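For reference, the chain that follows is the form predicted alone, supplied as structure tokens.
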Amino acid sequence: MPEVQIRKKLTAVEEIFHEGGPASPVPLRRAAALAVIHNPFAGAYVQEIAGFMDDLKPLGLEMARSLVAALGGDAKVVEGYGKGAIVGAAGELEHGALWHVPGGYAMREILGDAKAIVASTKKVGGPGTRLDVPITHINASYVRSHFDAMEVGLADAPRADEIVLALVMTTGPRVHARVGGLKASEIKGEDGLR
């Protein structure tokens, strides 16, 4: 397959001390990580794409690990996680879905044993498209506490022939999350669900 082509990365961190309430005495930490690469398959049809999968991995296993460094690097604070797709013009949604595996399978090996699904959305848009990227605990994907989503995006990109790949992580639950539902002190940890 192609070698990933990348024009640029971008690492942000933001914290969070309140949402109107009190200030948080830790505030939330939210990290994106995103990295905007060629898309070899732009401006055709292509059957076969799955093999850039492959290719992909190192990349993300390189966002996953700046992620965990930019949280201050111990794995262990990180609660929740998310990943996302913006393929530019000249690509389709399927571009975007080679970034599952290698995505979401680099975060849960860096994190050690999460066990819940990564939370994932994509999009088709153009330069300075914004992206929501869901996030869920990573051992559960029912802790409503954790259920949350960053805006992600850069001015420039996605041009055409590109890709904007993004990882996103958290410390916690969102400031002040009080909508009940399974703690994450309840967590069983059986099935990644619960």
The other form holds:
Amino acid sequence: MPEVQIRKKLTAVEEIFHEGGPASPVPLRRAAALAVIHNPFAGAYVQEIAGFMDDLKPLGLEMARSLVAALGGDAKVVEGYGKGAIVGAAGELEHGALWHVPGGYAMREILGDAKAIVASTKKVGGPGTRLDVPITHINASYVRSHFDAMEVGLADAPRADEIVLALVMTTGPRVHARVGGLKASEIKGEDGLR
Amino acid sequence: MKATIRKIVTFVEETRIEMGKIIDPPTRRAAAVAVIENPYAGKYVEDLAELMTIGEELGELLTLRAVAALGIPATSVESYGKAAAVGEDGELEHAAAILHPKLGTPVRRVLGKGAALIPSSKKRGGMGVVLDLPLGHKDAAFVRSHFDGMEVRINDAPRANEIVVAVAITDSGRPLARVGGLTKDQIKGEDGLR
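Okay, that was the form predicted alone. Show me the form predicted in complex with the partner chain next.
After this comes the whole thing, all chains and molecules, with the earlier chain placed first.
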């Protein structure tokens, strides 16, 4: 399988103090790590692509570590996560699906015993395409306060033969979460759902 | 602090490959962006002193954030730029009040130097408006390799009564600079131009 070629990386960190309501004593932070990589399958239909998932694992770990570092270095502060991919015009949506395993594996590896499925999204698009990466609680998908999303993208990527890979981590609930549902304090933590 | 800050976002970009060529070391740049309340939204106010003070505060805060995000000594910063986007209930002059009278002094204090003009741009716009921050060498504006731009965008800002304020710094010029002109090793550093 081909080597992973990284053209560019972007780290974005949002620190949200309020959204019109009372300022939170601890601001919500959301961090995104993006990597722009060459799509080794661009321009043709390739049947066997699954091996590339293993090649992406080291990059996934590097991105997950960089997110924890961007949030201050302690993985324990991470409460939500998500992932996504934007495939350039000469690729296919299935190429974005290659990110499910290495992206999810990497964040679980770095965060310890995260139980919930990593929410994800993907699309095909041109340079400047924005992706709304969905976010859910790392241990229980149904925690309503942690349903969130972070918009990411780069002005000059993906080119036709590139893929933008994204991982996102957050440190807490939406800044003014108040629509009820399962609370983080009520998580049983058995099935990754509740 | 005079400014009411809703949100701070930092971006770090790292370019490792450009047009197939490996950039070693990678070119890196960071932007720190604050979303603040516009105290003059919705009305004409003659004296913009409060925004000038806010500009001074943000000059220090955002430069410190950007340097920290880039993870280099402040004295290693090579180029810089600034920009502001005023929400629809504000006026373009509000951006000018933040950017021009007082913002530069703390930027230069944090960086230790900065003889050159800090290139700037401003606009009015709605949420998600794109800011293209112009970049120039901090000690000699004519260094051609360091003329550049960095795009930043926050999907949920500025609201009508907000202003987005950004400071960008780099550790380098363009990844494959080769159009001649003054180079950084030729800087005299007397007038901020050459």
